[in-house]
Amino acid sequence: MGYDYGKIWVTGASGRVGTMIRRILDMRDVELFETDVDDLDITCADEVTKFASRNRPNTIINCAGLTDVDECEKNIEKAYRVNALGPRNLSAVARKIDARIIQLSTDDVFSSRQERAFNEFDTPNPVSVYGKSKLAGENFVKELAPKHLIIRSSWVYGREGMNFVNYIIQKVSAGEKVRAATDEFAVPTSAKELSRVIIRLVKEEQEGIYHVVCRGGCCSRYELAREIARMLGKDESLVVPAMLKELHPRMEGPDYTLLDNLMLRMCEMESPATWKEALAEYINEIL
């Protein structure tokens, strides 16, 4: 038998990270509670309190979130309800039952026109509603839950749902042209690599803020899309360069949100694979 994780409650369980956490966890060592929006609304404090009081998890992993950047801009209230109010409710109940909460956050809490990496000690400065709402969620977690872990990642992809990587695979595989931003930069990170580190951080009862992204430096959306086309054996010219503002009119480029896994290195913890290795593994798995 391995480490006894006790009772873990995963919200947003049908998403790419929630699903991968279940696949990786040794179910002999954990009693797992999984909920998604159809089962439980994390924006409803009463629902959250009743579920937590009945099941009393010792760890809450919040994978739920409204991640569509354009949808967040169009529906600000919904963005803050899901990305801020939800974590507030979960944090309040975590304090009540003496549980640890793990909040998944994003590189979008940063924004910069300079090509530099942000570590866990840098001050966030989000410009999008998505980034602002996720930062608000982080702040509620820090303020309300004595035992908390905030994990920021970037450009997370997996089998579940439509994300940038899946979108490019779908379009390029069909021989369709697709536009991708040349002036938006971050680090692509697979849900599998992210989930591996999340589980280790839970096992070691880490707290605070950790950045968890794949190694190998950053790339633009355009470079990532061309790499996907290359790995699929497709014509890279199917990927058409575009400016960020053309694709998302409310956003100006260049935008660099490169996360540095400083805490992982300082704590001498294993880093994820390179983003190209993780991407190749993902494509091989789904094809």
Ligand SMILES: NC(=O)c1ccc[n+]([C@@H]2O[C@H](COP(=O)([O-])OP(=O)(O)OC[C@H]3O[C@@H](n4cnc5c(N)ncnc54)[C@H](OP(=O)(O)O)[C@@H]3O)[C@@H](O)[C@H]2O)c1
Given for the second form:
Amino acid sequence: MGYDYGKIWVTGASGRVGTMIRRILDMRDVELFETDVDDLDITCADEVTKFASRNRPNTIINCAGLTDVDECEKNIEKAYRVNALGPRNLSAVARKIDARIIQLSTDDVFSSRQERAFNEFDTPNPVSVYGKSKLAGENFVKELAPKHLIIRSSWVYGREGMNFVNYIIQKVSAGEKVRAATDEFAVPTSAKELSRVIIRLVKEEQEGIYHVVCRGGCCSRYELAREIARMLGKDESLVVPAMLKELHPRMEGPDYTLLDNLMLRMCEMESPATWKEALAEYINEIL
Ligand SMILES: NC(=O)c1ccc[n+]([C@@H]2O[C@H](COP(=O)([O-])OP(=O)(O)OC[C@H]3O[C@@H](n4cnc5c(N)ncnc54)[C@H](OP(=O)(O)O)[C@@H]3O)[C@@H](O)[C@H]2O)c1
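Write the structure block of the form predicted in complex with the ligand for the protein whose form predicted on its own appears above.
Below, the chain from earlier opens the complete complex, with every other chain and molecule after it.
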């Protein structure tokens, strides 16, 4: 037996991060409640209150979200419902039952065309509906839940669902050409590295805002896709450079969001692996 986590409720448990948290947690140390949208819709305050009052978790990890950036632009109300109203409902109930809430958030609360890193003390300035709705979620959590931890990450990939890394793996493995943006930059972070740090932060009972991305700086989508092809032993020239605007006409580009894990460093917490180490681990696991 290790550290006793008590009762943890993970929402959005079937997603990339939710699934990985379950895989990493030692079940002997925790009583785990997992829900996803089919069992419990976090936008429904009544459902959230009933579930929390019945099960009384001491930690709520909110991995639920509308993470499809294009879908958020098309369906603004849904974006705010899931990414803002959901965390509001969970925070209100966390306060009521004296639980700690861990809210997952994103580098998209920042937007930048300049090459600079953002730490936890920088002021958010989202431009996309996704970024704005996630920031609204953060604000509800800060205002409503006395015990809270907000964790921002970027370009998270895992086995679940289609994400950029899985898409590139699929394309280059099939020998197909694929275009990737040379002017969109962030830090690729594996769901595994992120989940390891989330669990560590829960164990250490940390509060406030933490940026959690892999080490080693950021890269462009193009560099990431070439690295994937290289690690798979495939022809790197299958990855063709393109401008962000050509691939996503609504995005102006360039887009540069490098999160700096300043709080992790200042609190002398273990840093995640470099993005290349984490990517190699992921590719080895799925091959
Ligand atoms: N992926 C990234 O690059 C990234 C980067 C930074 C931060 N984050 C944040 O990290 C968190 C987890 O991300 P992820 O990559 O694990 O996302 P994900 O794979 O898209 O998982 C999100 C889960 O939430 C579920 N969900 C959607 N609406 C819901 C609702 N109303 N009630 C309950 N569950 C609902 C989704 O179900 P459906 O699939 O059926 O809709 C999905 O299973 C999100 O808050 C996201 O904003 C993600």
